[in-house]
Amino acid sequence: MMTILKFANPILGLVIAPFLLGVINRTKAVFAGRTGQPLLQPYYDIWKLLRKGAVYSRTTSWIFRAGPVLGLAVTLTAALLMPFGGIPAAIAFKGDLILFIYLFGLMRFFTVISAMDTGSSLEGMGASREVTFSAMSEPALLIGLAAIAKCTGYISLTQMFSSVVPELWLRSGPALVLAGVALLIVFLAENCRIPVDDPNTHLELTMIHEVMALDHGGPDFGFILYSAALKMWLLGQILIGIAVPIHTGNVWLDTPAAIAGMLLLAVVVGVIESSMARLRLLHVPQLLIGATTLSVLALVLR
C-alpha cells in the first residue's frame, strides 16, 4: 500500500495543482469586488487548449516542438522527489534535494531554448530575464534548503520534512521564519507572480515567462501552463512542509492537512497580489539578493 502511495504526489499535483490557480484568481476578483472566474476555469482552459492543433513556423526546428513536452516530464520527475502529506517520495535518497534543486534548472533551460528557437526577439528578451533572475533566485532556494537540512540533520527532502515537528520550531524558529521568508520570495519568483513578474498582463515589453511562450500554441502551451502549475504545486510544498509541521503518522489526517495548507497559500497570494503592485525590473534584483541574504542568516543562525 505505501508503495503506491508513493506516487500519490505526481497524481495529486497533475489532480489539484491547476486548481490553485483558480483559487488564486477567485481571491484577486473578491478584492477587486468581482465575481471572478469559476475555480475550475484553468482546467477548461488547458482541456480547450489540449483539444486544438499546432501552428509551427518554418523557422523554427525540433527544438521547440520538443521543449514544452520536455518540461512536463522533467517537473514530473521532480515530483517524484518531492514528500506530501506524510507520503514519502517516490525516489528519495542522500542529497535528492540538489537533484530536486537542478530539474527545475533543466525544465527551464527547455523553456528558454524553444523560446530562443523561434528567434523572435521579444522571445529572447524573455529568456533573458528568465535566466538572469533565476540566477538570483536559485541561490536563495539552495541556501535555505541547506538551513531547513542543517536544522533536521538530514539532506533527503522525506527526511528533511518529516523532522520538521513543533519542537523542532521551538528549537530553531528564527532560522525557520528566515528561510521560510526566503522560500515564499523564491516561490513568488519562480511561479512568475506579482511583485516580481505579473501573470495577467499582455504588455510584451513588462513580461518575462509569458513572452517566452508568444509561439506556442494548441497542446504546446497547454502543456506549458500544466507545468508551470506544477511547479507552483511542487515549491509550494516547500513553504507548506515548514508552515504546516503536521506529522501524525496517519497518512489519511496528514495528506489533508497538508492539501488544506497548498489551497490557504494559494489565498495568500492571491491576497499579496490584490494588495502590491509590481516591482521595476530593476528593484527585481535587490528582491532576491534580499532572499538569498535571509537564507544565509538562516543557515548561520542554526
Partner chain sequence: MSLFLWGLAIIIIGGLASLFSGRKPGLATFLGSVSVVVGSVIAVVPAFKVLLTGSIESLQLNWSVPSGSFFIQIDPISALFLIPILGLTAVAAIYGAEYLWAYREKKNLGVPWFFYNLLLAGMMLVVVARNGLLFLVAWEIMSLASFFLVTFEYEKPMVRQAGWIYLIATHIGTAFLIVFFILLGRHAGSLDFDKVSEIPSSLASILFVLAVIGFGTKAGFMPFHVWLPYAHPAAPSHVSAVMSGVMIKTGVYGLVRALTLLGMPPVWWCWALIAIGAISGVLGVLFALAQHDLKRLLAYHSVENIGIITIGLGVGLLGINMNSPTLAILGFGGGLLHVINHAVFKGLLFLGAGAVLHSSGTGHIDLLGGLIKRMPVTAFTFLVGSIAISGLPPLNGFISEFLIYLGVFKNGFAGGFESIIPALVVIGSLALIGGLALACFTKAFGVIFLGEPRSNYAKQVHEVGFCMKSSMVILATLCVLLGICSPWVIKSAENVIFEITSIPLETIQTELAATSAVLMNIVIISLVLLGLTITFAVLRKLMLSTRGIRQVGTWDCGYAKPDARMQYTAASFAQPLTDLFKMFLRSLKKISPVKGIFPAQSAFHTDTSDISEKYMYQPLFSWVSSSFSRLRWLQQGRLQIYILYIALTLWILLIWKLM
Contents of the next structure:
Amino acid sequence: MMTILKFANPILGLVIAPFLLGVINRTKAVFAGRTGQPLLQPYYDIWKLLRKGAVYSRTTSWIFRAGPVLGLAVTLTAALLMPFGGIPAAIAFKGDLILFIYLFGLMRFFTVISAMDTGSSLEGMGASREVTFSAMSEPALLIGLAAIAKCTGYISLTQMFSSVVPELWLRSGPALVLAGVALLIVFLAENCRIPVDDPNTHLELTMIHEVMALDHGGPDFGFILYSAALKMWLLGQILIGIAVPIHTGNVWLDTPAAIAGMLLLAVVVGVIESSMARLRLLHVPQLLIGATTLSVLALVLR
Amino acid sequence: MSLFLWGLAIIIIGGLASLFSGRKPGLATFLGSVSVVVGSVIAVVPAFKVLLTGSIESLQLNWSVPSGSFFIQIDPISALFLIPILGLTAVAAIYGAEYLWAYREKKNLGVPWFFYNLLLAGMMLVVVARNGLLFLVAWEIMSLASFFLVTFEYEKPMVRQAGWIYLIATHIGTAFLIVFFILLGRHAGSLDFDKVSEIPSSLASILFVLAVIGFGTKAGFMPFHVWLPYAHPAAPSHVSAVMSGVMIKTGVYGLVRALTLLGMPPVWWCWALIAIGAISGVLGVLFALAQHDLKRLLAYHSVENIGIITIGLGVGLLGINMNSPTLAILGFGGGLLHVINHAVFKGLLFLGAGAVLHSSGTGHIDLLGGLIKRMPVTAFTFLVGSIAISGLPPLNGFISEFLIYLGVFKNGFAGGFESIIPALVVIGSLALIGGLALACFTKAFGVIFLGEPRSNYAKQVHEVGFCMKSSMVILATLCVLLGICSPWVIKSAENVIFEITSIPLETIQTELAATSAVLMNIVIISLVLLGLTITFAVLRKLMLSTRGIRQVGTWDCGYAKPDARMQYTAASFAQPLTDLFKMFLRSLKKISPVKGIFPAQSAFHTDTSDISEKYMYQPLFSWVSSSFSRLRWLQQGRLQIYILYIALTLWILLIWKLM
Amino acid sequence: MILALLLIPVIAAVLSLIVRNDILRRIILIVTAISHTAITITAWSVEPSVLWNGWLMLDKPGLLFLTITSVLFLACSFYAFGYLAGEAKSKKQVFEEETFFTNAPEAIFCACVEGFLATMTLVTVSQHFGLLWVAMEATTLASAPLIYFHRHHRSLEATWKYLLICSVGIALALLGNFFMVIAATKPASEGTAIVLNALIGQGHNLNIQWLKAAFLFFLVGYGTKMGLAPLHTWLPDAHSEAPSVISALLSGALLNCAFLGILRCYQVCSAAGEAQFCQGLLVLFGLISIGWAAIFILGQADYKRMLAYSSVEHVGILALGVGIGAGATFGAMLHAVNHSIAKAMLFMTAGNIIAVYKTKTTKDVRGILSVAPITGVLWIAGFLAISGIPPFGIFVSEFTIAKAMIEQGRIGIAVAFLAILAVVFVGMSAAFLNMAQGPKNNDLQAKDRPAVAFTILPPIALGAIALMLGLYIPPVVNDLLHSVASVIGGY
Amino acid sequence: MNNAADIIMIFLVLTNLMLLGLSRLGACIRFVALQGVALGFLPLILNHWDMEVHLVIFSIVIISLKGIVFPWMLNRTLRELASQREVEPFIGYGISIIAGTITLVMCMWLSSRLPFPEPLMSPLIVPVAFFTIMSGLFLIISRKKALTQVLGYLVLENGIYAFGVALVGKQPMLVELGILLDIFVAVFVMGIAIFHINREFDHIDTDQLSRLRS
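Alternative state: the form predicted in complex with the partner chain, after the form predicted on its own:
Entire complex below, previous chain first.
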C-alpha cells in the first residue's frame, strides 16, 4: 500500500493535471459570459495529438525531437519529489527542493534549444523571453522556498509542507504571506499565465511559451501540453502546501483538502486572467523583481 | 614522491626534446603530447594515493638561491588540485596533437609543445611547492609558459594585445604575491610554509587582502579578471582549455593554501569572499551573455565559475568562523568539487569551441549555425558541457552547486540575522547565476549548432578528427560520471577538508556520509529520469511508427522568402537580459532603425566592453602615462640644464646634510 | 698578478696602434680578453699579492667587480670581432637623418677598448682613493672616443655631453678626495694616507663633518658616472649613440666601477659610524633613479635609449639595495652581477637588431622572431631577464632586496619599489613584445649582415648565465657575494 | 705673507665676478689666464717662497699651462670661428653677477659649516675655492657656447686647484696628478671635441647639441 502511495502524486498528477486547465478555461468563460469548452477539453486535445502523425521542419535535428520527451520525463520525475496533501513524496531527502527547481531548469533548457532548433526567428524570440523571465523568477522561487524552509526549519519538501500547520501561520504568518505572494507570481510566470504571458493569443509576437512550440505537432505537442499541465500541477502544490495548512496526518483528510485547494487555485488563476490584462513585456521583469523582493523580505522577517 | 618527480622529469624532458626536434613536426608533436600523457599518468598515481589515504609525502632539498629551499610536499589539498591539472592537461594534449597539426607548415611546432609541457610542469610545481620562493618561481614559469602559448599566433594584433594584457596582469598579481610571501616569511622567519604559525590577526588580515588580490588576479576575480577575456580567445583552444580549466585554479589553490596558513578567519573574510564570489559570478555570466565570440563568452564563464567556487570557499570559511562543521564541510566540499567539475566541463567546452573554430574558421557566434548536422559528436559533447556548466541535474555541475546550497539551507540561517544576509546573498546569486548561465548556454549552443548556417563559415564545416573527438568524448563522459558517481566522489574529499578546516575527521566522515546519502537520492532521481526519458522516447517512436511523418520548411508566418539570416541571432537572443542589466554592462549599441514605408536597410549592433577595464584600468593607465609624459621635459637635451641638475643636487645635499 | 692584469691590456692597446692588419688586431683583442679573464679566474683561488704599499690590492669587492668586467669584456671581445668584420669601411647613412658618416679608424677603436679595460681594471684594484679617482677619470678618457666611433652629429653630441658631464662629476669627486684627506687630517700630524684599509682602521678618528661632505661629493661625482638620477643625464645619449658593444661595456662594467667608487667611500663612512647617513642618501637616490627611469621607459621611442634608462633603473636598485642594508646588500651585489650580464646581453642583441633593421626606432622594428629567430628569442629572453621574471637571476636579487625592505618594516619604500618596477615592466613589455612578435615589415630587405656566430654566441652565453643565476648560484659565487656584502656592511 | 694669499683670494673673487659679467669671449679667455697665473704662484706663497725644486717646477708648469698654452689654444679656436664672439648667455650679465654674489654668500656659509682642522694661512681659502668652483659651474650652466663651457670648466678647475694646493699639500702626488689629469681632460679631450664639433656643425653653439632628448 505504501509503495503505491509513494507514487500517488505522479499518478494523481497525470490524471488530474489537465483538468486544472479545463477549470481555468471554464472560469474564464463564466467571467466572460460564455459557455466555454468542456471541462475535459484538455484531455481530448492531448489524446487527439497523441494519435496524430508528425510534421517536421527540415532544419531540425534530434534536439527538436528530444525536447518534448525530456520535458515530460522531467516533470514526471519532479513529481516524485513533491508531496501532496498528506501523501509524502516518493523520494524525500534534505535539499530536494533544490533538485526540484533545477529539474525544471533542465526541462527549460531543452524546451529552449528545441525551439531554437527550428531556426525560426519567432521561436528564437520566444526562447529569448523564456530564458529572460526564468532567470528573473528563479531567485524569487529559491529565496521564497528558503524563507519557508527557515520558518519551518526543514529543507525537504515533504517535511516542510507537512509542518505548515495553523500554528505556524500564527507564528510566522507575515513571512508566509509574503513568500506565498512571491510564489504565486512565480507560479503565474512559470506557467505562462496572465499577467506574464497570455496562453490564448495567437499573435506570435506577443507570446512566450506558446511560440516556442509553434513547430511542434502530433505526439510531440501532446507531450508538451501534458508536461505543461503537470508543471502547473507541481508548482501549484507549492502554493497549496503553504496556503492550505491542513496537515493532520490523515491521508484521507489531507489529500482531498489539497485537491480542493488545487481546484481553488485554478479558479483563482481563472479569475486573475479574466480581470487583468497582460503586462507589457518590458514590465514583466519588474514584476519578477518585485516577487524576488517579497521573497527576500519573507526571508529576513523574523 | 619519486613517481611524481619521475612524471615531472618526463614532462620537462619531453618538452625539451620536442623543442629541439622542432623541424620535424611529427616528431615534435609525438614527443610533446606523449610525454605529457605518460608523465601525467605516472604523476597522478601518488596524487590519488595521497588523496585517498590522507598521508603526506614531502621532500626537502637545499637550494643555493637565497632564502629558497626546494621543499615540495603532496598533501591532500595539493593532490586534489593535481588530479584535474594532470588529467585535463593530458586529455588536452591528445586534442592539441591534432589541433596544432594544422599549423605545421607555418610554425615550428616544437615551440608550443615545449611551452605546453613547461606550463604543466609549472602548475605541478605550484601546487606542491612549500617554499615561498620556489612557489613564486614555479608560479612565474607557469605564467610565462602560458603567455607564450597565448601568443602562439603572434602575427595577429589581437593576439599580441591579449598576450600583453595577460602578461601585465599576471605580473602585477605576482607583485602582490611577492609582498604576501615576504610578509609571511618575515613573521615565520623562513619562507618555508611549515614554519608558519600563529599569525597575529592584524597581519593575517593584511595577508588575506594580499592573497585575494594576488591569487585573485590569476583566478579571475572581478575586477582583476580583465586579462581572461583576452587571453583565452587568443590562445590555441587546447591551451585555453588548460588555462581556463586548471591554470586559473592555481589561484584558487593559492587562496586555499593561504587560508590554511592564516589561521582562524574573522567574519569579514567570509563576507568578503562571498561578496567577491557573488560579484564575479553574476557579472561574469552577464558579460558572458553579452559576448559574440564563443571563446570570449567561455572566458567570462570562467569568471562566473570561479565566482561560484569562491562562494563555496566563503561559505566554508563562514562555517569555520561560526563553528558550524556542516557549513564548513559542505561549503569547502562544494567549492572544491566545483574546481574539479569546472575543469572537466570548461575544458570540454573550450575543446568544443576549438573544434568549431578549427573547422569553421571563426568563433563569431552570429556567423555560425546548424553545425549539429555536420559535427554531431562535437555538438553532442558541447551540449553535455553546456548542461553541466548551467548547473543542471544530473550532470556534475549541479552536484557542486547543490552542495553549497545544501550547506546554506541546512545551517546558513542558524546564526541569526548576521548569517541570513550571507545566506541570502549565496542563494540569490547562485540562483541568478544559474538562470543566466542557462540563458547564455542555450544561446551559445542554440545559435552555433542549431538552425541554419548563417554564413559560408558555417556551411563548410566538417567533423574533426579522431584525436580531437576522442578527447571531447572522454571529458563528456567524465561530466556524466562525476555526476552519477558523486556519492563516492564526495567521500574522497574528507582528507582535503580535514586539511583545510581541522575539524575532527570523524565529524567530517559523518557529515560526508550524510551528504553522500543525499547525493545517492539524486543519483536515483537521475536514473529515474533517464528511465522515463527512454520510456517516453520509445513510446513516441511507437506512436509515430505507424503514422506519416512529413518534412517541410520551418513555419515562418507565411513570409514569402525566408532566409538563414532572418534567424534569431545571439545578440538579439541576449538583448532582453543585457538591456535589463545595462546598468552594469554599459553595452554600446548601434541602431539604425527602420525608417519610411519601404525601409531599405536597418541594423543593430552591440558591443560590450568590460566595465572594470573601461572605467577602472584604462583611466588609470592613461592617467599614469599622461602624467609621466608631462614629466618628460626633464630630459630635454640641453647640456646646461643637465649640469644645472648636478649643481642643484649638490647644493641641496650640502644644505640639507650639513645644516 | 695585478700588474699583469693592468699591463696586458695596455700592451695590447699599444700593439693595436702599431699593427696594420685588421684581422691581427682583432685577434689581439680576443687574446687580451681571454688572458685577462684567465688571470681573473686564477685570482679567485690564488690571492694576488699587494703592491705599492697597499695602493693596489684585490679585495673581495674588487674581485667581484673585476670578474664582472672581465667576463663581460670577454663576451664583448668576441662580439666585437664579429661586429668589426661586419662594419663597412665606406660611408654610411645615419639612421635618423639624411646625412652620411664614416667610422673612426679601427685601430683607435681597438686601442681604446683595451685601454678602457685597463682603466676599469685599475678602478677595481685601487685601494687608494686618489688612484681610484685617476682610474675613474681615465675610463672617461678611454671611452669617449669609443662613443664617437660612428662619426656623425648625434654621436658627437652624445660624446660631448658624456665628456662634459662626467668631467664635472669627476671634478667634484676630486674635491671629495680632498675632503677625505682633510677628514683624515689630525692637527699637527702627518694624517692618514687615504688608502682604504688605513682609513677604515682609523674610522673613529676621522673628522665626521668633512667625511660627510666627502661622501656627498663622491656621491654626486661618481653618481654622475654611475648614472644615478638626476645626475645620469649623459647616460641615455651615450648608450644609445655608441656602438652596441660599447654600450654593453658602459652599462655592464663602467657603471659598476663607478658604483664601486661610491661603495669604497661608503665603507669608510661605515667605519666612522656614519653608515646611516650614507644609507639614507643611497635609498633616496635609488628611488629617484628608479622613478625617473620609469618615466622615460614608459613610451620610449628608441629601444637603445630604453635599455639605457633601464640601466638607470638598475643602478638605482643597486643603490637602494645597499642603502637598505642587511640582507639587501647581498641582494644588491647579486643584482650587480645579474644586471651586468642581462644588460650586456640585451645591448648585444640590440646591436644585432640594428644590423638587420637599420633603425633604433622601436616602432619600425617588428617581427624579429620571424626575421631573425635567434635574435628574437634572445630579445624576449633578455626582456624577461631584465624585468626580473623568474627563473632569471634578477628576480632573485630583486626579491632579496624587497624582502629586506619588508623585513625592516620599510613598507612604503617596498611598495614604491614594486609599483615602479611594475610600471617599468608595463613600459618595456609593450616595446619588446611588439618588436619581437609584430608582423614583419614587408619592405625589409634581405639581411645585410647575416648574424654570424661571433655576434650570436656571446649573448646566448650571457643569457644562459643569467638564467642559471636564477636557478642555481654556484657556491663559490655565493660565498664571494656574501663576503662582499659583509665587507660593505650587510650580510 | 698671509696678505699675499689673501690678495690672491680676493683677486680670484673679483675675476670670477668679472667673468660672470663679461660679454666678449676674448676677454673671458684673458681673465681665465690671469686666474691661472695667479694660482700658479699659490703653492710658492703657501710655502713661504721656499724654493723647493718640485714646487717650483709645479708652479712653472701650471703657470705656463694655465697662463700661456690654454689661452693660446682657446684664442686659436676663437679665431677659427668666423662670426660670433659674444658669450651669448641664457642668463643676463647683471643677473649673473647678482647670482654670483648670492653664491659667494652661500659659499661663506658652507665654509662655516666645514671648520678646517688646522689653522689656515688665509681664512678666505675655503669659501673662495668653493666660490670659484660654483662660478665655473654657473658659467657652464648659463652660457650657450661650447667654448664658454670649456672656460667654465677651467674656472671650476681653478677652484679645485686652489682648494687642493692650499689645503691638501700633504699628499702632493694626489693633488698634482689629479689636477694635471683634469687639465688634460679639459683642454686636450674637450679641445678635440670642440674641433670636431666645429667641423661638423660649423659653429659651437650648444643649441645645436640638443637633439638627443627624452
